[in-house]
Amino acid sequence: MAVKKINAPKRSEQMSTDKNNSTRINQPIGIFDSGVGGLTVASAIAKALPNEQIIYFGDTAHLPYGDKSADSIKYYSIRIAQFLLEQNCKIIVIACNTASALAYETVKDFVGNKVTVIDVVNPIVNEIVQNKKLKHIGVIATKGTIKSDIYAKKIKHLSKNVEVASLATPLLASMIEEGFFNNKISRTVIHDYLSRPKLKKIDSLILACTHYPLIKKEIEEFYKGKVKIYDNAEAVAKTVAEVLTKEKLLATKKNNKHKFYISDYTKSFEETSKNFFKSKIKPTQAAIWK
């Protein structure tokens, strides 16, 4: 098979990009999910990356994805996408899974070359696949992510042996959203869910959804430490530090005045932001569906 050369670019074309990414560095990175379960991911990411600033936008407005139509979903990721861009971000986070299945292509179609997006199904899905001693994996996930099978999907093209059971839970994103949760009402959902026969033989759960780790510690223990649990976060924040190393993006200088942005007020997106956050957040309303 002939290789196909690529040319050096000429030294002005690097000059230019080099001028280009210096202008770039120190712009913000763009995260959005439906509602406060992203703020999982944005908190990674800025621990991962203390100098990064970070613009977060809620569709709070729309909550929960799990239920809406894929037409919806891409409507609506198109649209904040456009948001993030306008805010010139320098690279775009989708922390939805129910995002991630349904508009992540959609979404890299509409920004073009303009910035690299990332979603949260690649990341932890190529960790997991590393772990060999895994045969039966478990994903709890919200209706729309389920639907999609895109885990076990993905999963079973890199490990042909492991087995899938995925298992939708929709009324945990919606629980969370509210605020129940680490109290009798979540562990009694969780406990309904976990229990249910799908999710038997598993050595192994993806929780799915970035809502699902702010219910992480009730997960654990109710399966008391027999069935290693997986959420996105972490692996997204290295994914993000591993792409901005490559294009040359990481900031240079810190700048932790991040900005959180909803679609509609919900008393609880600031309330929960208290877990991820040491500075109160205040949320900025923005009425881009207008």
Ligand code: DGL
The other form holds:
Amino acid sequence: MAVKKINAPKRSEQMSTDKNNSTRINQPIGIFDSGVGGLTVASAIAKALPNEQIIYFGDTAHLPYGDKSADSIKYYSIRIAQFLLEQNCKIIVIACNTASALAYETVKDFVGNKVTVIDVVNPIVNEIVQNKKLKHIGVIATKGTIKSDIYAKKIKHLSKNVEVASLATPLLASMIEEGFFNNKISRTVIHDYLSRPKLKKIDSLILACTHYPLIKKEIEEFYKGKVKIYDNAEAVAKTVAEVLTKEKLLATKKNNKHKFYISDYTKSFEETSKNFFKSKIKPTQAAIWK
Ligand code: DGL
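Could you drop in the structure for the form predicted in complex with D-glutamic acid? We only have the form predicted alone so far.
The next block holds the full complex; its first chain is the one shown before.
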């Protein structure tokens, strides 16, 4: 399918530099990820905040993020944040664990006081530490997220007596991006990862990659109710709602004309996206890397 190409707009003259500017309430929520994964977060936000318009950016030109260096992830994230600011987004959600782990502070520094930036790690960590029954928390994620050790550091900082077992599961995001889930291949790969000795003692598991909610059912089947499974989507949507409420930026007019941009056209994005987001998605290619 031919996709419409656009050039990234120049930094908008009218872009607000004041977070509390009341003319911004009906401006969109900006969300980004390396590909389709962040749509799990976008979908939860659309459900929690049905009035809001979403602008989504999937950096399919650089997918997967999980294997890239921290410098590359920072570079990509800043450019995408700039693009979302140019679209007059009133808040930016980094709907990617890898980018949240490696580039959250950099993106916050870059946008300054223009908008609030939400990551996907803090909301789920803050939720999970409330459950005092959990003693052995497992984390599965990309190599980049696991190498950063961000989940273990944050959880242990808030809950001293909790063990965290982190395992990189690099095949999963690419497998899901290619549409392999709920089938024999995905079950075999999932079974192999979850059987590793590292995860033997866990009582809960964080799906610390925004692609993984698509295989949540298969993971639940593996554990047969013995392990509590968490993902980022709803906790992030709740945080976005809280921040917009606090900043008096909740939309007053309903606008469901969400816009989806990708940096490179991939057929799998269009095909897989319908599993992540409830309605059919027609992405526009945004040539922001030219
Ligand atoms: N969805 C992304 C995350 O949450 C990563 C997938 C990738 O490797 O690009 O980490």
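Numbering follows the first chain given and starts at 1. For clarity, a rigid core is taken as the largest C-alpha set superposing within 1.5 Å between two forms. Remember, it's a predicted structure, so these values are computed and weren't measured experimentally.
Positional change of Lys278 between these two forms reaches 2 Å or more at the C-alpha, relative to the superposed core.
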